[in-house]
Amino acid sequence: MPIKSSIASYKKDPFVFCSVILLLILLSIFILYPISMTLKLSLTKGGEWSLASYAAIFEKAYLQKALVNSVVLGCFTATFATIIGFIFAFLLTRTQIAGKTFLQFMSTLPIISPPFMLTLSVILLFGKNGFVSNHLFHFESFSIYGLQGLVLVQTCSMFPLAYLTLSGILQGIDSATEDAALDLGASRFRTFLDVTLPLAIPGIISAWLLVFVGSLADFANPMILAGKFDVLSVQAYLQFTGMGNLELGAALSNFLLVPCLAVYALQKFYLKKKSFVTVTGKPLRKGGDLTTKPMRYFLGLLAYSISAFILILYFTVLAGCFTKAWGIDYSFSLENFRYVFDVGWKTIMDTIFVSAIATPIAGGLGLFIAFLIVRKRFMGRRVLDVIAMIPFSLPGTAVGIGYVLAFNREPLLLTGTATIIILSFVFRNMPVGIESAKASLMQIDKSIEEAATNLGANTAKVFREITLPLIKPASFAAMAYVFVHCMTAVSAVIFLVSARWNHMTVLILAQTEILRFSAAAVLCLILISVVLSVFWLLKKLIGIDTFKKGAFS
C-alpha cells in the first residue's frame, strides 16, 4: 500500500492508527520478544555466540536417536490418524450411515480431554499392572511403553484434527461432479477413486502434515508413555529443567519450529487457492451416498469399533476414579475424590480462574485483529497479520521456554504469577479467534458496514454495533476452543507454574509420575466435567452447539 495513502487513511481514522500501534507493541512484547530470547540463548555457549547447541543435535547419538524417533513416531501417527479421520469424514459427509450425531461427537471428543488422559487409560488397561494385560491375561513380556503405545494414544487423540480438516474439504466438493460421473455410468467406487479422492488430496496432505506437526510437538504423552523411546520434545524439557543445559534446551525447542513453520507456509499456500464465496446463486447440493451397502457397513463397523475403543478408554478413567488402588485392589472407594479435593482444590480453582480470564481476552483480541486485517487497509497490515499468527506455529515447549527467559527479570518480572500463565494462554490461542473471525467476516457483505460508515459511524461504533453481532456465533465457538486449550494445556504451562499458581494438567502429570493413577483419573474427570459444563451453558444461554458450530475446526 502506498505510504501517502496509508498516512491519509490513518489521518482519516485515528482509531485505526492508535489500535495498530498498540497491537504491534503488545505483539512485539509477548510474541517476538520471547522468541528472540529463546533464539539468542540457543545461539550462545558460555556467554559467547556459538552454534554448538544446534550442532549437538546432529553430533550426539542420543539426540540423533531422539530426532529419528520423533520423525518415525510422527509418520506412523499422521498416517493412521489421517486414515481414520478420512473414514469418519467420508461417512459423515458422503454416506447415509445411521448414528451420525454419535460419530460426530466421538470424532471431536478427544479434543476436549487432557493431552495425556488417553495415555492414562492405556496404562490402566495395558500397563504393568493393567486390568487387561495383568488381571485378565497375565501377559508377562508385553509392554505398552514405547513406540507402539505412543502411536496408539496419539492416533486416538489426534485423528480429530484430520477429521475436521477433511470434513471441511469433503463438504466443499460440489456433488454435481460426482453425480455427473455416476450418470455417465461410473460405479460408486470408480467415482470415489477418479473424482472425490483427487479433489480431496490437498486436504489429505494438509491433515497429514497437521497431525505430523502435532505429534512432533506433543510433550505430555511421550513424557508418560515413551519409556526408553526418547523424543525431541521431552529432551527439550529435560535439558532445560532437569539437566540445566539451557542453551541445548532452547535449541531443541527452536528446532521443533522448522516443521511447524513449513506446515504453516504450506497451509497458507493452499488457502490462497481457495475461494471463500458462499453465495453463488446456485442451490447448495449436499453430497450423495457414494458407497454400496457392503462398503458402508464395513466402514461403519470400523468407525463404530474405533468409537467403542475410545469410549472404553474414557470409561476406564471413570472406573479408575472409584477404584481403591488400580492393579492391586479394585474395590469401590471414594478416597480418591477426598484426596484430590484435599491436595488439588486450589489447583482446580487456579486452572478455572486463569482459563476464564484468558479466554475472552484471547477471543476478543483475535476478533478485533481480524476485523482490522479484513476490513481496513493500512500500512503494516500484512506485518500485523504475520506476527499475530506466529503462535499458531509454535510448539508449546518453545512458548514456555520463551516466556521463562523473557519475563524472569525487570521491568517485566512475571515469573511465578498468574499473569504470565494468562498472557501465555492469550497470545498462544489468539490465532484461533483471528482465523475464526476472518472466516466469518469474509462471508459478510462489506456494504453493510460501509452503509453505517457513510451514515457517520466511526470504526469503533461499526465494529461494536454492526460487525460484532454478525459474527457472534463464530466468536463464541472460537472462545470455546480457546477455553478448552487453556484447560488442557501442558507443554507450555509446565514451565510457568509455581507453588502459588499451579495447573490441573501439571498436577495430573505429577500424580501419574508417582503412580497415583486413580487420583489422576479423578482430576481428568473434573477437568472434562468443567469443559462440558461450559459447552452446556453456551448451548442453553446463547443457543450455540459447540460441536456443531465448528468450535474445533
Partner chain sequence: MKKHSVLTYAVVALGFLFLGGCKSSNSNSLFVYTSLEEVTAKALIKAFEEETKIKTEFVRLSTGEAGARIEAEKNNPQGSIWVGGPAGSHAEARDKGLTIPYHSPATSTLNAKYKDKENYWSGLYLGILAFVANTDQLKKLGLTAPETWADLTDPKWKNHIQIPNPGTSGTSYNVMTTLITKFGEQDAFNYMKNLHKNISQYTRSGAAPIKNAALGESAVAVGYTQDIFRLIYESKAPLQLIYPKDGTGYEVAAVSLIKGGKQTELAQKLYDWLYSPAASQILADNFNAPLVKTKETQVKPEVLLPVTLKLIDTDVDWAGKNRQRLIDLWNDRING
Given for the second form:
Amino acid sequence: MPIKSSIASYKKDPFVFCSVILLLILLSIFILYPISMTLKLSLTKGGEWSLASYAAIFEKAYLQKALVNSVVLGCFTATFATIIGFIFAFLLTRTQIAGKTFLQFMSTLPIISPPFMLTLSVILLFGKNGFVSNHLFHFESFSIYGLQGLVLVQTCSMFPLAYLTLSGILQGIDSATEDAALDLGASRFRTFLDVTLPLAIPGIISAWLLVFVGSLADFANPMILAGKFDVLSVQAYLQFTGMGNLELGAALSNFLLVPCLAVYALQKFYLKKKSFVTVTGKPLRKGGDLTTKPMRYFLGLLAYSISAFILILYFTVLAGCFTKAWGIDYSFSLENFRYVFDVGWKTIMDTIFVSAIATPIAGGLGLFIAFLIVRKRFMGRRVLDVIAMIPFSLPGTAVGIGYVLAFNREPLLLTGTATIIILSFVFRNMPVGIESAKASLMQIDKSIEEAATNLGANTAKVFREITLPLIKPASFAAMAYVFVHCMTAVSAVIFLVSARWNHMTVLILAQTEILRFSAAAVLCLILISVVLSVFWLLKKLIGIDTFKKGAFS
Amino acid sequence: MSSSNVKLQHLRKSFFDIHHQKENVAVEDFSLDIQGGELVTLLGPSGCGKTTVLRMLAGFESPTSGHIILNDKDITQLPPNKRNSAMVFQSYALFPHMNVEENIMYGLKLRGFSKEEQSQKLSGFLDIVNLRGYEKRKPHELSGGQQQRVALARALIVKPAILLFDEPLSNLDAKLRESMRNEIRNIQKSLKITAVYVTHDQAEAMAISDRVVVMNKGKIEQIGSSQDVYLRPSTRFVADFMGAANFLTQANGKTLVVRPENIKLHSLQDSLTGEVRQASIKEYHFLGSVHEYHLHLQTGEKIVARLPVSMDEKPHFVGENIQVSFDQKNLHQLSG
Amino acid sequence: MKKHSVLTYAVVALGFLFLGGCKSSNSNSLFVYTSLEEVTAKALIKAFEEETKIKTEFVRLSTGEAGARIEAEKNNPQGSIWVGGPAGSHAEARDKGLTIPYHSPATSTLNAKYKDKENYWSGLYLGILAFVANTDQLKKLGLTAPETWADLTDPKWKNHIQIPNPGTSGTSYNVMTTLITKFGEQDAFNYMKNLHKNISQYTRSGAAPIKNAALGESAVAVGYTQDIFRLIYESKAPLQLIYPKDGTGYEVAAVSLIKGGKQTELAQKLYDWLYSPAASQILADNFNAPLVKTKETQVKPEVLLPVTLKLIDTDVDWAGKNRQRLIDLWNDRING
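Just the form predicted alone so far, so send over the form predicted together with the partner chain.
The complete assembly is shown below, putting the previous chain first.
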C-alpha cells in the first residue's frame, strides 16, 4: 500500500491507527523479543559470539544421536498417526458406519487430556511393574521405555490432529466427483484410488507434517518414557535447566524451531494453493458408503479397536487413582486423593487461576487482531498477521526459554511471577483465537458492518455492537480450546514455574518422576474434570452446534 | 445402437425422521414409461422430489419400494457403477486434478479401451461439444459453460443407455442457459440417447422436452407434452407453475385458466361478443416485448394482462376504465 | 451472556494479571531452593517456621537443576538460600559468582574439611554412596547382589542397573568424581563406558533409581544411604543395602547463601538454625548423620558405618571447577 494513501487512511480512522501501533508494540515485546533473546544466547559461548553450540549439534555424537532419534520418532509417529487419522476421517465422512458420535468423540478425546496421561497409563499397564506386563503376563525382556513406547503414546495423542486435518480435507472434496466416477462405472475402490485419494493428498501431506513437528516438539512424553532414547526436545530442557549449558539449550530449542516454522509456512502458503478443495463442497456423503461392506467392517474394526484401547488407557488412569500402590498392592484406597490435596491444592488453584485469566485475554486480543486484519486495510497488516501467528508454530521449549531469558531483567522483571506464565499462555494461544475469529468474520457479510458505519458508527462501536455479538458463539468455542491448551501446557511452562507459582502439569511430571504414579493419576483426573466442566459450561451457554464447528487448528 | 426404454414402476422413497418421530415421504408412487430416444423432463419446485427420482434412476438412492426396468432388465438393486447410465451433475463434478481430456476419457479408461481407441473417441466428442483445443486445460481454467460441456462429453462418450441431467444449467447465466439447452437437445436428438432431465425452470423444460412430468411434494401432477402441460394444465398447480396464469371462478364452480397473453383490452365504447368483463387499470409496466397491465375486474377479481408492443400504438393508462375480453379458443377449464 | 460481559471479563482479567505480577515481588516470605530429599526438607522447613515464625517457602530441585536455576535467575534471584546438594556444586556456584560467604557462628565446631575455606558453603551431613538391590528381582534373575564397583560392569547386569544422569544429579556426578579419584580419569571413563551397557535408564533426579529398585522396576541402583535406608524403612520393599567392598565416595551436603537474594537476613537465620539441636535431630530422624550434633542427638543405628568401609575423599573445589568439562566429556564419550 502506497505510503501516502495509508497515512491518509490512518488519519481517517485514528482508532485503527492507535490499535495497530499498540498491538505491534505488544507483539514485539512478547513475541519477537523473547525469540531474539534465545537466538542471541544460542549464538554466544562464554559471553562471546560463537557458533559453537550449533556446531555441537552436528559434531557431538550424543547430540547427533538425539537428532536422529527425534527424526526417526517423528517419522514413525507421523506415519501411524496419519494412517489412523485417515481411517477415522474416512469412516466418518465417507461411510454410514454405526456409532459415528462415539468415534468422533474418541478421535478428539486425547486433545483435551493432559500431555502425560497416556504415558502414565502406558507405564501403569506395560511398565516394569505394569498390570499387563507383570501381573497378567510376565514379559521378561520387553520394555515399554524407548522408541516403541513413545511411538505408541505419541500416535495415540496426536492422531486427532491428523484426523481433524484429514476430516476437513475430505469434507471439502465435493462428493459429487466421487458420484461421477461411480456413475461412469468405477468400482468403489477404484473411485477411492482415482478421485478421493489424489484430492486428499495435500491434506495427507499436511497432516503428516503437522504430526511430525508435533512429535519433534513433544517434551512431556519423552521426559518420562524415553529411557535411553535421547531426543532433542528433552536434551534442550536438560541442557538448559539441569546441566547449566544455557547456550546449548537455547541452540537446541532454536534448532527445533526451524522445522516447526518451515512446516507452518509450507502449510500456509504452498499447500493451500495445491489444494483442490472446492468451496461449495457438500459436507457429508449422502447415500451409500464409499467402501464395500467387508472393507467397512475391517476399517470399523480397526477404528473401534483403537478407540477401545484408548478407553482402556483412560480407565487405567482412573483405576490408578484409587489403587493403594500400583504394581504391589491393588487394594482400593482414597489415600492418593488425600496426598494430592495436601501437596497439590495450591498448584491446582494456581493452574486454574492462571488459565482462567489467560483465556479471555487471548480470546479477546485474538478477536480484536482478527477484526483488524480481516476488516481493515492498513499498512503493516500482513506484518501484524504473521507476527501474531508465530508463537503457535513454535515448540513450547523455545517459548519457555525465550521468556525466561527475556523477562529476567529490568524493565520487565517477570520471572517467578504469575504474570509471565499468563503472558506466555496468552501469546502462545492467541493464534487460536485469531484463526477462529478470522474464519467467522469471513463468513459474516461485510455489508452488515458497512451498513452500521454508514449509519454513523465508528470502528470501535461497530466492533462492539455489530461484530462481537455475531461471532460470539465461535469465539467461545475457540476460548474453550485455549483454556484446554493453558491447562495442559507443559513444555513452555516448565521453565516458568517458580517457588511461588506452580502448574499442574509440572506437578504431574514431578510425581511421575518420583514414581508416585497414583498421585499423578489423581492430578490427571482433576485436570480432565476441570476441562470437561468448563466445556460443559460453555456448551450450555452457547449451544451444541456452534461448539462442534468451533475453531480448532 | 438402438435407444433404450425405461420403466419406473411405483417408485417410493421415504425417510424416518427420528427427531420428530414421523415418516418423511420424498417421492410417492412415481410411475413413468420412457420410450427409447425420448427426452423426458422432471419439472417442479425445489423439494418436489424430482432430484430424488433422478438419483434413484442413477443408483445413488435406493427406492423404499418400486422397480426400475431398463430394457426389460430390473436394475433396481444394482449399484450406480453397474448401471448403464451416465449423469451430468449440477456442479459438473469434474475431476479437479485431471485435465479436460483425462476427465472425458475416464469412463473409457475404466472400460479398458486402448490408448488409441480412447484418443479416437475423444476426438469425435471434442468436436461434438465444441471443445477442441482445450484438451490440456484443467477444470479451474475453464468457464462455467466450458465445464458444462466437458461434463456432457464425459457422460456421452461411454454411450450410456440413459443420460441423466441434474439441473445442469442452473449455475450459468441466462443467455448461456438458452444456447446450452439447445445444444444439449440437439446432441441428444442426433445421438438418439434416451434422456431424463431435471430442472425447476419451466421455460427450459418446455423448450427441450418430448414430455414433461410436473411434480409437486413428491407426487406427479401431470405428464404430457410441453403443449399439454402449458395449454391444458390438469391442476391449478400445473397451470400456475408453467407460467403466469389468471384464475377465474365460474358460475358452475369450475376454475378457468386465462393466460395473460390471451387477454385483450378494449375501450368502453367498443361492442364485443363472447367472454367480456369490465375492469379498471391499476398498474402498468413496460417489459420491452409486452405491455403488462394489472387489472381489477368489476366482479372483484384481479388479473394480469400482457399485450404485445407495437411502436405505433399508445399503451393504456393507469386509472383507465376498459373492457377486457378473453380469447375463447385459448381458455382452459380445470377439471375438478 | 451479554456482549459487554466478555470485554468486562477481559478487563478484569488484565487487572488480575498485573496484580499477579505485583503479588510475587512484594512477598515477605523466605524462598528456599533445596536439593535435600523432599520429606527431609519439608520437616526442616516446618520446624523452622514453627520455631522462628518466619514464613518460608521452598522448591525442591535436583542439584543440576538448582544450579542452573540460580544461574538463570542471577539478575533477579528468586531464592535467598540453597540447602542441600553436594559441596562441589556449591563450589561451582561460588566460582560463578552466584553465592556470598557467611561465617555462621553455628559452624564453629564444624570440621574444616567440611566447610569452604572462605565460608561460601558449609556441610550439613555426609551422604555415603552405596548400592541397593531388590532381592525379589535378584531371585528372579538368579543372581546375587553386586559387592564391588567392578562387579557392576559384569555383563550379567545388562539393563538391570539404574543410576541418575550425572548432568542433572549431584549423586551421579559424585559417583563420577569418586571413580576418577580412585582410578584416574582415563580408566574411570573406560569403566563408565562398560557400566553404560548395563544401565537401563539415566534418571533425571538422584533418588529415582533407588525408588525404581524398590518398585521392582530395576534390580540394582546406586544412591545415598540416607535415601536407601528411608526406602527400606518406609516402603517395606525387599531391599538390601550394600557398601561397596572396594571403597566408596561420599558427598558433603552443603548450604550456601544466594547472592542478591531478597531475604538474606532471614536466610542467615535459617543457615544458623540448620545446625541447631532441633535441626540435627530432624536430619538424624531422616537417616542422615548430621555433622554438627549434640550428645542428645539420636542417630539411627543403621546409619553408622561399618569399620571396614573405605571412604574415598574427592577434592571439592576440583569437582566444582571441572564439572562442566567432565559432563560434556561424559555426554560426548558415554552417552553418544
